[in-house]
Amino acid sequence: MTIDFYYIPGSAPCRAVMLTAIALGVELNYKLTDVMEGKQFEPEFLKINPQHTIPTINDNGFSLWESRAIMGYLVNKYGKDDSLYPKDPVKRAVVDQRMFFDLGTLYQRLADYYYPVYFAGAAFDPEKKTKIMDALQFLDTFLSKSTYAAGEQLTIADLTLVATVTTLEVVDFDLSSFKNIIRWLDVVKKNAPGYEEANGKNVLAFKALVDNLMKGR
């Protein structure tokens, strides 16, 4: 039985879940949920996720949302091994820290800077851009000590972070001063299973959306 997956292609959290599913060989039943049209507020969806957020999965009656929780669940339940999410307490703690860093710092600062402009017509706030730069410097420092975000193998930390960083990349945020991030991006793009299918083409869908929203402003 496949897992119902409520998503929109351009969403970074949705792309991270797609990357994880492909890496695991897990089949998803894609259910496009256009938040711009308010599909997340339809009664059928609210029964699954009262918080009305995407991505959301329904795995044979078990509903879960928040992309990083979904990613961990998929590995724990369907992973043939623990390479994407190590069971060793120390290694897993580093993966968790990187994922929480993405959730609460890097992705959050991206959203704080760009989303009020794209979706509410606000002006760009230079102070919020500086906070993104600070977050990227943290990530660059993490990556100065290892090939991947949490060590020497690809983990779900890389999959959530690459979805965020490539979002910055397609909206022309200048990443050139972050040499370790540039190196890591190249490694993940080459080595994450199904990268182009899950993230490469879909981050361009995000770019197309925001380009359309910004026309005439």
The other form holds:
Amino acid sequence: MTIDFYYIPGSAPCRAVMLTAIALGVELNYKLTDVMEGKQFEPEFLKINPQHTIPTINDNGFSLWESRAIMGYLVNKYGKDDSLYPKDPVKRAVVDQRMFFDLGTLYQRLADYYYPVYFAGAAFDPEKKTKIMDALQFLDTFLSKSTYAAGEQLTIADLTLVATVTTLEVVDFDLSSFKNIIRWLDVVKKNAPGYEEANGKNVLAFKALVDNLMKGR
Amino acid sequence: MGITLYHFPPSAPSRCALLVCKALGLDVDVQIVDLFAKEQLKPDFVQINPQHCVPTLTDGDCTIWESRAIASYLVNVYGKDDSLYPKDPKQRAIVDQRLHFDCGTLYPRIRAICFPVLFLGEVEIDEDKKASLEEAIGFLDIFLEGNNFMAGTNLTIADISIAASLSSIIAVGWDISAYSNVAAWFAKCSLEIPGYVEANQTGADQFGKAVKSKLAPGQI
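I would like to compare: after the form predicted alone, may I see the structure of the form predicted together with its partner chain?
Now the complete complex, all chains and molecules, led by this one.
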């Protein structure tokens, strides 16, 4: 019994879900949904997700989107234990705060800075780059207090954040001044199950995509 | 020691946190942090929350920020039942998707319109930004199709979060009447969310007034 997974490999939110599924041993039925070709607007997909975004899952009739909601759902439903998303309310609140930080601040600012350039032909706005630096500074501060993003164990907070941060890494954003982020990246790359398969090789697909879009610009 | 909420009434996410406290019948010490006066940057507050944002909640030894993480935490700890944030994984996932939609799509599009007016001296609103917000409200209308509330049959923290966000832009003058599901739901929320007038409407009105005072006429 597999879960249908609508995705493209380069997308950070999709990679975060893939990291989670591998860590849980949950089998995904991969359905490439090329959003560059507008596949998300096809009627069959709109029936599953009227907001027409990826990643989307369909768990045997139950459809869900928003990567971090999917990640939480997979652990809540299929986790053999709660280590990736602790049930303890205080520990969970820290994971949640890091996840919302990724969604609403860090990944948001990555998208604000890069996507108008890559996908809509705009010029880079230096003020938006500064906002990314500010967000990375916050993350660096969070990581000064613990090994992983939300404490001493790997959680889905790390998985969503590593998908985002490696996206910055692969487009040569300079992370070198963020010592705690550098340390943490290394730890997560070594310890996240199936890291290479779920994120290591797929983030290169993002790089290939943007290199192609930026050719001659 | 009890619960302290660091709060700024004009801020929609901050009002969401306060509304959840009210919905759970919690006695909370509210400390105002005036973002217009940049009080969040005071060293004492940065010590509590290095990301210096509101709302921030302290409960005994623990400190939590991000309104929707606060909302989930409060129900997880203090809810007499799980109706505001169901424990069932599928039901919870739908609430989470709506919360993430608010955090990652709806509220950023509201902020994209209002933040430059409030803080960067802009007096006009880009047509693209207007269209973007209309699209987000359109999605809300779809989520509500066949549902009483945002995530199903009952009021949840998804309704509280989204109602707080929407109330900000409505207070600036945005017209949601074209979206019949959203309009009906919003009217219902303003009556059914406990403490809505004092914990949300007052602050939303302050926000609306602040933005309108800086906008050129006829923008909305």
